[in-house]
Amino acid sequence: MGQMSTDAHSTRRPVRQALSAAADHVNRGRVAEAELLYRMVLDAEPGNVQAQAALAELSGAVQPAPATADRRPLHRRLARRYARPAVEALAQQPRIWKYRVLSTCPGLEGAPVALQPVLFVGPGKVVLGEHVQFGWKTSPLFYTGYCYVEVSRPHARIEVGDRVEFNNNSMLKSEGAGISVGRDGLFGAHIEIFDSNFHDLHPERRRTGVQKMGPVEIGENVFVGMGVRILKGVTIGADSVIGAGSVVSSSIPAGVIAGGNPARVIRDL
């Protein structure tokens, strides 16, 4: 009799685990990822009338698994789909966390979503938009870099928009001049954006004359590849792609791929 509530209770928590991952899933568009999950708590549970209801909303009716489905007990499978995760969330919690403790920015408004640490310093504004995500787990050094952001002067600005993205150790910082970046951007790993020269370039006042500076504003929908430097006074329109390594240092229109050092228009979208 022991034995059996033991059993019940192991299969049962994977059930709500699973459960509360498929309804995240649906809250952020991800139905395939949805659907499997409750596919997989019927499968465990053929009555679960949570699981029915939502996958006749997602797919209009409750279909039969699959003959082929994996049969091992549910409470089996999801230990080992959620084992890695939780290592994964040890690893990288505390790296975010000490990051989070080292910003400096008074003005950030808005909450990151940091799947890699964000340093955000400066006296200046940073303000993000809805879901702004930081880090992506399948690219290189997720667990040893970090994103920056910098508005260096009281004066500085940085604005992002809506469920933009910014692959690993991205980096922008501001002097004054202003960054804005449009809503639902892609930006690959080692991106960098500047609104400045940062330095006088006449070699007598290189340390103490004053630098160059220039907005930059990025359009929304634009998707900027892994490597690419965006230098101050620029202008990327809307839904443009930024091929990867390339230097953008005068402006790119709406709608082309463009690509190189300098960067150059290369053919319409």
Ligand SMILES: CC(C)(COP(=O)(O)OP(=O)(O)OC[C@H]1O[C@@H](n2cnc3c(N)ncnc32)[C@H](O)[C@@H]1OP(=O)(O)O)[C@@H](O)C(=O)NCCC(=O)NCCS
Contents of the next structure:
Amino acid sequence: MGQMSTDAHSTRRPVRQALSAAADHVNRGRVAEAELLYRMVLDAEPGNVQAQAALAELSGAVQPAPATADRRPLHRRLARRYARPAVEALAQQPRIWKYRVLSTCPGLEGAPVALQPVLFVGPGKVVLGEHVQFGWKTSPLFYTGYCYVEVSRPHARIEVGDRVEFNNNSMLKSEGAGISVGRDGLFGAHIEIFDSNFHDLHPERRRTGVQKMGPVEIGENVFVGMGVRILKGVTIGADSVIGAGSVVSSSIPAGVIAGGNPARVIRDL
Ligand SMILES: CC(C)(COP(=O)(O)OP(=O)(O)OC[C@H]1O[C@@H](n2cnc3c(N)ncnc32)[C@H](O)[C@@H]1OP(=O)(O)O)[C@@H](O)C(=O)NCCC(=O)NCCS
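Mind sharing the form predicted together with the named molecule? What's above is the form predicted on its own.
Let's see the whole complex now, leading with the same chain.
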């Protein structure tokens, strides 16, 4: 089984978002708001060249942060800086280790960035690219739920490209046809992806018969909203967006927004 790790990568997203919001403020002439955001970025990453350059441009030179920036008493600031991260790690890290120990999949390749516990189950193969992340702290059930990845037969296979992020309680289950997720995908909380019906549909053969399967192929840079179910045999083209709560039972082309049950194209992007 590959090595799980929390990762400094998890702090990059707020920084990227703050930089993008600050640039937006600049474009709209809201200099004070932009300055505040750039200073917050420098608080988090003192060496951030982009924030330094933007502040220098806005104010002629990088000014020290105003003394009034944080008026909380020192003990509160220290508690927030040191105690809270320690408690958070204490709450989550043992759970991550527990699910790692409970995982039974010998065919896991790659090291997930596990912010939430991930259970890898089954004799098949799971191939993860670089920085495939599971869990998101500021989403529900972060401290109570877990992600579930199952390859239930020896020839079952799940492949996930670089930098894909799965929010809390994601579930991927392959019985053999295979699931592949292209790089840079974003998946909301509580998504489910599977490549099989898991049972024969005929009433007399439901437990003994042969179930229908079909490969699931999700292109690069696809954004899947929370609570989406992606069923067997579906292809979703690159860059597309799937609306929250949708059930995707037939293929969706590239570059569109789709949604509903069953999911249909709503418009082009
Ligand atoms: C699908 C989505 C991206 C569309 O965003 P938008 O373009 O701003 O959508 P609008 O609100 O303008 O709606 C456009 C149309 O799509 C429909 N629509 C929107 N979301 C839908 C959904 N989830 N399922 C089905 N139809 C949807 C609207 O009813 C509307 O239809 P109409 O034109 O017939 O009235 C958005 O609604 C959504 O579901 N986002 C996902 C958020 C999410 O889960 N994030 C992950 C966080 S962990």
